[in-house]
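The chain below stands alone and is given in structure tokens; this is the form predicted on its own.
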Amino acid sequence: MREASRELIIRGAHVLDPLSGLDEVTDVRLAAGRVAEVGAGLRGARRLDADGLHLFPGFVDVHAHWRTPGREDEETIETGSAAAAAGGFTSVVMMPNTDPIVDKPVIVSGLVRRIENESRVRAHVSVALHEGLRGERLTEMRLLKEAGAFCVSDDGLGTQSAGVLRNGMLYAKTAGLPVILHCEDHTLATGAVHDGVPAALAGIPGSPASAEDAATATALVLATETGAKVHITHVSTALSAGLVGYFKDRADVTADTTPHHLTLTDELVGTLDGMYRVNPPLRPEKHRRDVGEALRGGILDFVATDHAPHSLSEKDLPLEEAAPGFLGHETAFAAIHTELVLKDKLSLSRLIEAMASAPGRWIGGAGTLGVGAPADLALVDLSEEWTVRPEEMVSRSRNSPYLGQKLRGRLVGTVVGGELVYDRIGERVGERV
């Protein structure tokens, strides 16, 4: 991905950024690759008519599976990255759990050298805490560093020994990467979906909310101990949420939800259609409700996706035999502003603030619209009303739970370094004003 060269100016877009205070309609210049002036009235060569839209820092995806190396069936760096540019994403971290895992420092360099050629937009790459995920060995942490690794990670499986993840928080401190961590006991986690009335009702075997809230209480007492920068992915539960502010004060941790968990409820598990196997599963209405309301009051930091591509042959099966997982990238934006900020239950600088801002810090030199800053940008039609269809996915899969709901507010165009890597925009460029 090379930062593009050419001046543009976007014109008369309602721009919202909440870590420069920006809430106005106005322009903005770009220039070699960077914000280079915000003001009323900017002239240069190249413009950008973007009357009617609102114009967002790109927003920031810490959780993303491209499925490369190894499932390139279900997602590439290419379609991963065209996929997550749909979406206003600009920077996206690539989780670890592909064929072969992300643990040696050969793996690392092969995938920074891939998404330096391939990738649309800002890719990071994260590596396993310990060998093969297997929970036992760590990975030798500071050379996958040196290799190009941006953060280590458990996802996929979690870390089921306390005493590994406590030495594993060390050894990341002093190698000076972030950890991100998937919260679950599998002793308690033995069910397909959420333990509670629909899955009793279709006869389905859950695993309960305790399955993360006693793994994400384990990680979050550690990184009290160890000091370790420690960010707890997809909480789904009250509980988890509650510990993570709880810990917000005594210890370096941040923590994200899902658009699916902050918008879909375990009622699905009812339809027993594979699609809607996820993990961690989708939780009743009170769950879905409290966490909403901490990432409103800024518990949970932000938002992350979880972008997990399958097959159809993963998701066409009986809803515990599928494989966990939705798309993400294409749809986080407008399911979460259709079901919360449209119904005044999110403000729409919170949403960005999730999505771009915070995120944006926790990666670095990310998810402003400052001057000086990357020209990474979302342009977005909130009254667009668009239906989700199969045909229409970017991702080289389609195992979105939104299919076939109405949904608004649309990305139009997504610039990463000045550049447009995702352009519904069209006729709205012009040459000299």
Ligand code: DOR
The other form holds:
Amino acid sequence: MREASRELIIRGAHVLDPLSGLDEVTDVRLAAGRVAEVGAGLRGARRLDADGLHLFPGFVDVHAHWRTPGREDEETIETGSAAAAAGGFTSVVMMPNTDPIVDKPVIVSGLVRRIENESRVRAHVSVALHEGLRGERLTEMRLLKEAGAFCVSDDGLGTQSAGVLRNGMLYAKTAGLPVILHCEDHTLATGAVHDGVPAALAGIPGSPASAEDAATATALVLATETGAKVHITHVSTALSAGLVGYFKDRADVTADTTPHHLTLTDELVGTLDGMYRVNPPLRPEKHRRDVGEALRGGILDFVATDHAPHSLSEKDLPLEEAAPGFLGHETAFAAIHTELVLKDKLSLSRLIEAMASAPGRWIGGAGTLGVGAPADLALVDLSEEWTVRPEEMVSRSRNSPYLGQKLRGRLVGTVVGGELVYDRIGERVGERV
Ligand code: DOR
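Starting from the form predicted on its own above, please write out the structure of the form predicted in complex with the ligand.
Next comes the full complex, and the chain you just saw is listed first.
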């Protein structure tokens, strides 16, 4: 990823940056890979006329599966980062449930080198908390950190033993690594979908909400006791969101939810289509509403996509047999904008906070357009309506739960370090002599 040395002036966009308090039509000058100046009437040789568009800090996704190493048929660093850029994401955290699993320093350093050469956006490596994600032996977190690890996570699986998880938190804390936790109790999560009315009607075994809630409660209690920096990912139930709220001031804890848990429900189980299998499962409307409310009120800090590419052969199956997971990067902003912002359930400013400022704070030094910040930004046409079409997905996979849906709000350009990494308006960059 190169940082652009050439100057670029983005003129006339509505700039919205909750962190620096910007919410107005103005100009932004990018130079030497950073935001150099914000103000009306900026002049310069290289400019991008952005009248009618919104300019946001680049989005930050702390939860993505780019399937490298091992499943490059589903996604690579190249295609995953291109999909991220197409969704306005300028920083991403890659999850370690690859093949091999990212649990050894040599794998981490290899990934760091490949990111440097192949990624269009900034990418950070999450390593496994336990060797092989088996929830038994802790990984050598200090050595993994030296090799370039950013955080630890057993994502894809919940850690089943509270004792093992407690030790993991203590070690992660001494290694100075945040822990991202997928909270799922596998003694309760025995089904393929949420254990509700649609599952019963379809005759598909379900997992109760308590599978998530029990594991979330355990994680939060242990976070409080150990003092580890813990992030609860993909919160999907009303009670788990409430638990996060209770522990917020008692532990060093943050939490996210996903675009799909904010916009879709388990009604889709009735289609019997393997496309709609995901972990944690889509929940009933009440959970969707309460999780959205928790995001609105800041109990849930931010949105993360859980971008999980899968091949057609793994998804085009009955629900019980399909691989769990959805593509997320390319539709995240538009889906939440369409379902929540345009329906007055969430303000645009809170959405930008949840997609840029708050996760940017979590990874550090990202998510703002303040002068001196990295020139990472997303240019969006809020009025553009578009249909999600499989042949237009940038990801190497096609498993978006929004296929065929009309969404409003579309990325026009994404800039990382001052360089356009996604560009649907190349013609707008006017070179003035
Ligand atoms: O649905 C999911 N898919 N949830 C996860 O936690 C893992 C992910 C994957 O890796 O496919």
